[in-house]
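Taking the form predicted alone, here's one chain by itself in structure tokens.
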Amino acid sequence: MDGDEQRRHRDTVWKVHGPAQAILVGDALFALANEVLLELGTVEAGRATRRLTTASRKLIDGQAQDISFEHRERVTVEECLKMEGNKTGALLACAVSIGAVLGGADDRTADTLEAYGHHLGLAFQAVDDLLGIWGDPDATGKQTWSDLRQRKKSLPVVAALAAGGAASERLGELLSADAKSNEFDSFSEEEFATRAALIEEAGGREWTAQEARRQHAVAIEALDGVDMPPQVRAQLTALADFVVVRKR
């Protein structure tokens, strides 16, 4: 949907096989996931399938919101966090909780793990938003300023616009003009660099980094609600730590 021709240094499915085949592959994988779960024929399988379908619906909702934001001049921080909670938080929440459900865990345990995954997803997306603007192309496999090229209203952008001050106002003026420009696709690297610098000057970069750390802390705190072996907690903590320090 975002038109990326490469992800993690590999050509995307749509680039190699075309959009139609890419859509079909996604539909097939979703159907297969439900089929695999329901083949178990247990009560737990039904509970797990419901969690998977609910998460998928939220993910679709979040992706639709993300696309719609590209055509709006202003998006609030609260709207952006809600979108990212649906798009990424729901996915990681499901991934963390569904195995516990299949293992016989009760809903309280699964919901607690889901909370960990949700906040971990928000931390992941905040870091991803930072990489989408300032990430090293050699590490991310994406173009420089990739989210700015796609007019993404990601967390650094919306936080900068909400901050107030000269840099915030200038950024708002530029983005408003960009939305009406017929030459946006031919912008130079310097023009994107200027927007990135204004986002940083307005505080959007630091705010997003702090939000990633805050969501990471909330995710770790959620683990206190589940009785688990120390080595399992250590693995979940290590996963959360990786999310906030990753470079790609």
Second form
2 protein chains.
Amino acid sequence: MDGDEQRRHRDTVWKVHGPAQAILVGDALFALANEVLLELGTVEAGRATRRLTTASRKLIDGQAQDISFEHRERVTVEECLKMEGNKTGALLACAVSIGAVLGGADDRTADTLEAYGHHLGLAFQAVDDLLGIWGDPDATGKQTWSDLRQRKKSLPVVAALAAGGAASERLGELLSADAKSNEFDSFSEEEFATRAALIEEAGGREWTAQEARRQHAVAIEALDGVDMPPQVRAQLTALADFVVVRKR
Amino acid sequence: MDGDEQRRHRDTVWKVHGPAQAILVGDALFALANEVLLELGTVEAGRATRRLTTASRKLIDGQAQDISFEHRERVTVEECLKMEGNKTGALLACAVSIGAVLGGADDRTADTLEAYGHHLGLAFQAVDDLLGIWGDPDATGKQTWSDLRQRKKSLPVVAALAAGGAASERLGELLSADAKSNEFDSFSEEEFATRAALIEEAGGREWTAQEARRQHAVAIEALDGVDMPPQVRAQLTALADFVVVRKR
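Mind sharing the form predicted in complex with another copy of the chain? What's above is the form predicted alone.
The complete assembly is shown below, putting the previous chain first.
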């Protein structure tokens, strides 16, 4: 198993209890989420649970793509955005909509709330990709250059590779060599710092920051599709703002 | 990760695609099962899905117990039966009942079918525990002494340890020493054969075979609780018979 051994300064479940029991904890929470919703026994509960299971399937699809990207030399920006839409967009879309469905919202309202959540998820993921490379370990609780250590083809990396120019080409050569290197696991801080600097120089960092702001704007716009009290809109807007400025 | 690398003569998913993607395949099938049921959008679909999620939670509970037993020196027969009821009983109970629920069966009928499935699952698991030690590798596609290699506290083992007598005591001493041994992973065929012979001598093999027959009988008896066409009863009886005589 690979993956971070700590999240937010605490040992992960798999680190403490082993991978097998950690997998089971995840499965149990997944089963419980559906079970708790279905306990209501209403038609709305069935509709909400179906949205949850559809979102779960997309999440799984996105996660599988994410892992497969780690073994591929090149991933397009479009592929990366699609993966992040599945992995994170679907999660936030579902989180925003199913409460409304349980409260009796029709499908159009629920779909509109899902659109807000989907774009909010893409903004969140863009920020996450920035933190995965340039985040402060004291704030994130992850290692420095965490995503680079895991060979993640996250947005800053694929955007930098797609940008063209000297830094982009040098980055491409380095990552190609890394993919075949037996010494990758013993790379020094400096070697990761060099790669991060090239990603930034090629424009991957700025492109991703812009993408976060763009998705944030689209999410806020989507709220126009639903009638809601001003106070609720203000809360959803504040939530979207929080996602884009978070440091961890 | 531990676990068999082959099942029924084919490489397992985790062996071919790696543990991470294998976990995701399992999660995807779990999500899809609920999604397909809920697609119907009926009250019955919600009831069936709820039974499926409850069964899933029990399965997970049983699997977690099973893993925890591998690290414990002693497990009672009662604990083992409870674990197998969760792990396998709940699975077959659900498999037998949810089709009936979707077809409009009331809760009493569904519960009765679940009782049949639950005891059938316990019979299946008892046979599985026998095959896990004494199964023919050519038939099962698993290694010889598969469950002993994984330190599984399966029914034959716990029954033998609970039986008392010279063979039972000698077995207990050996397994206690094994738990602390650094050489366990390089044990020869003969060392596992010695343990299997002691389990048999202490009566663990025969007790488990009797348990399979007992659960088979209780399962068949449970069918009396539901009105059903003779042909359906004959098929459910044949299925129960198959479970107890299978060689793989």
